[in-house]
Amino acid sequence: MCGIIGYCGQKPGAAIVIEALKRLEYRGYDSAGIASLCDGRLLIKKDAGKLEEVVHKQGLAELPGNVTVGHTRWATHGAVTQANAHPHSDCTGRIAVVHNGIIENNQELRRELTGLGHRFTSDTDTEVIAHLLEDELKNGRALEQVVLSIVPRLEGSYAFLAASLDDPGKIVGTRKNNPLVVGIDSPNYYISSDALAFSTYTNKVMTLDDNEVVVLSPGRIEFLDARGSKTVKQVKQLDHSWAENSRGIYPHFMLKEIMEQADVLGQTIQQDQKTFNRIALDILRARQVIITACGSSRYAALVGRYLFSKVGKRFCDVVMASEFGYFADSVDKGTVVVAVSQSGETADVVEGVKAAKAAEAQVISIVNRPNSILADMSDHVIYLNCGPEIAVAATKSFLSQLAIFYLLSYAMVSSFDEAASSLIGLCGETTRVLDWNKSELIRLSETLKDSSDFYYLARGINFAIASEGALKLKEISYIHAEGMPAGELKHGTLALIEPGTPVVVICPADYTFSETLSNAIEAKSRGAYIIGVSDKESDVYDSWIRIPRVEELLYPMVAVVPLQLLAYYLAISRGCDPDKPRNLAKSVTVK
């Protein structure tokens, strides 16, 4: 989940790499560093802390040179310390490596290299790469040939960049199960885990396949396959919207992304009807349909399952991506797997899709980011058209995923146009629900900021929204929160309700209203503070979050928006950074 960036060209590299790292902080922000080659010297500066702190403390912007690599870290191996920050080097201090992923056999390699006399200065898995390169470079071989020779020894997933004084003037990169994309603006070249890093400089990109190697030098680029043979890659155009990375008038990206959801929903609806009809037919014809996802995407998938059943009369199951492998034996060529991932690089989802492809299943992916690993693996790809989502907590991408499932379910009954029209009408309602509730949500956040537990209740299609609302709260405010079907409250959780415990009840005036309100009354009788999310006011509610009256199947899309805003304001009132919650990163590229 770390962010890596390399620049090789005719401009000073440090400024470019620092700017790119700012765009990559969503991938990790506990430490950062830069390495630069200049006048026969390898200069490395790094430290623990957020990028802005490290830039100031270590003077990263002062590094000279036009061959530069940088890194922003989300810790997996080793504590958050200066020694464990990237870039990492070898015993001689002549090699720099930045890495995203996990080297699963790093302990065995470390023992072997230590036995050969190598000295390790960090606790990271990444450092073994630098020492392996050191041994091979002693033979006077080109850096790209050395990279090709060591990668068969690396087990796990990785994308890494290497630069060396023994073969100066170039950056070599390779990947396996982690993204790596090259930006072309000859004689300047960029390489990163996300094209967003360099999208202000160029919209011409090339992607690497697993086990391929790329060699960058000023004015020259070369791709090699796993055998070292030259390959020809196609240049792709990056959508210009991915260059947008400004908060604008908003203090945080999360607030910006919540507030722009009406516009984003309009973009998401712009889909090809023929493609949706074709995919819908494949789903209807399949022997079985499985949706796999993680986190917020899984809660969107649960709403999708309900829609498929209610509208398309097609039952399917939702399997957590991390558990998908345990069910793989039932997957075959009669299976359609719908894989949902905002980034298109979620490790658990990618691994599950690989297993499904091996079993000859058909794979349909729902992703946001262009040029993603998951999209490349899929038979059909549906893009959310959200543009970049920078805040770690999903907001606009979640709403777009709901819209995609809504369109797909209606495409199953040849009613795509009807669904699109309903969603267009919903854009204004999304804005209205924010305007209605902003003041009340701010008041609630101040009133409830010291609460230790929240419970979210709902029934039917809205149950997944209760879980998503709870996830948002605990992600960014660090308050324990739990979402559940309202009917399950009395089967254990009611024992945890104490006077003043906040209970959020999603209770639209639909077929679930009476039963859900009864569950709210049960909680209130034990002293709970009831927050009703409804289009119908009730004396049961201590606080009412008003939502518009909409078509029954659209309630999840208007109910989730104020819950996102509630989580945001609670985070702010507790002094938390909603864009960069502790211990979390946007793209989970490790298992």
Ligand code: AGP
Given for the second form:
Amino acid sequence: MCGIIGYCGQKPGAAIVIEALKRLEYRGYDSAGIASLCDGRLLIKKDAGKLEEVVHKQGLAELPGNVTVGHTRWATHGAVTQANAHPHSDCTGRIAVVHNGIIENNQELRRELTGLGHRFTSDTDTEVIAHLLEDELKNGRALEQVVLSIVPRLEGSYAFLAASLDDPGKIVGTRKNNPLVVGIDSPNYYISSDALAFSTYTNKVMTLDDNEVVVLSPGRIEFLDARGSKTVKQVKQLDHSWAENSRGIYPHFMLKEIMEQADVLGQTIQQDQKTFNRIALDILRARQVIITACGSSRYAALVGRYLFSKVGKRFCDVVMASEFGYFADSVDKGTVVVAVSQSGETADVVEGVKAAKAAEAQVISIVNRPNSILADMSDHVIYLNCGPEIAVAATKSFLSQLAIFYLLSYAMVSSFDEAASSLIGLCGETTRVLDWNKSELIRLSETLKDSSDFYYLARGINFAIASEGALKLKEISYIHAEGMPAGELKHGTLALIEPGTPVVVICPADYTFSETLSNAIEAKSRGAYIIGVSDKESDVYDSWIRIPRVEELLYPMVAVVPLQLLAYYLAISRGCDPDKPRNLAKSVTVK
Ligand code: AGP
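Structure of the form predicted together with this ligand, given the form predicted on its own:
The complete assembly is shown below, putting the previous chain first.
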């Protein structure tokens, strides 16, 4: 959460930084600001509000200078106010800091610094960094030396950039457990939480290790380890698809990402069969297998669990990443941990993987973003290959995750090729299901937009799709929604069904059909409005969302797509911005 960007070079920095912030907005969008060094002055402009509003209100584009840092915020410490927006400064106004992460000991540091006479102007944890730098810079040391000297005092996770009038013409950056990547286009340098921010300028990147420091000045770049010794880094090439960041013909990224899923599936299937076979063998040989993830990625993992069991006859458990640490006692050398994360930087997943590695478990990660923290920590990495996903709500990455689990489970029985061809056959179905149902979904969104609660039911492998459908709805339309195994309905939730309550029943004509339909009838008898997601029509459904008939284990992939579109249209009917839901951010880099 929060996106940071720095530019140091020969061009005017403000325009570059504003463009980069637009690409980072998925990381947070409650406040924004930039700081620029120019002619012996440090200029800072910032405010609460979405980037576009702040750019206009504060005239961000007018800031001169070619050493510039910027920030887009997702509030953790301190309310959404102008004072709490980044960049933050010290007492003298000679230092600018932008930060992503949490300084856990900020209260102690704040007390100490206040005791020493420092005056704080915000409620953020970040501001302590600026004041710590201020004290050390007084001694005339280089900014990078000062950064190196203060970071041992910071507890928590961070990636931050600092610029100062006392050592002008440079940006210094460092990180611990939060991402930071440098873009090289000498004499111009970029540094950001995500290479997407500067990918229109360069695809040459260098990543920082934890506790490393980078110094950028026009035409010069230097990396230092935690002891201040120079380190040599490799330049990596970023795939050109990661520069793409346009909505195209669509009004929202979410709609674009839903619509492009047929192509995405085609890209996801492009995997190295040998790697899959090797990983499948490790999974089969392990004493135990644990999959860990959060949010939608966890629901994909739950589908994966059924696939591992049904196809590979391999039982495994799925542990919510935020709870993983509490099970760490039973993780050992014989454990394979599969970590699933679109961003590859979700703090809970990273933390869980750290614990797993400490226990000598083997870590396999399934990620989308290249150069992510999670990928760097893993023994094997499987990439989703679905390109940048910008909307906060996961859609195409979820479908790709399902495809990866499908391929992996078939690799366990030496049938990777067979699985890949089934998935190729499925690409067109994901488009067909949208064409079939678009008008009915629009009609439903108008009819049901004032409903206060939705329930989603399914059984077996489709149960996680009920949860995913409910998650999509609540995160972008703010309607309360719950997904559950259909059989659980009568163990409590049935009490909440009233005349007209929408109940979405995922009811494919597979081994779950009859029992799921019985549960739908139970809900209908209490007045529920039944939306049946099925390839088989039934008069139990008040609305029928038709899905194609596919192989039993592929139903989750065709059932989830119309549920994504239903959530999208409901958000639109209710006047919500589906790309930027309130209180959320796409990358959850705090625990
Ligand atoms: C999904 O729509 C959500 N935005 C969220 O639950 C997300 O899946 C979760 O934060 C995990 O993210 P990750 O896949 O990047 O780890």
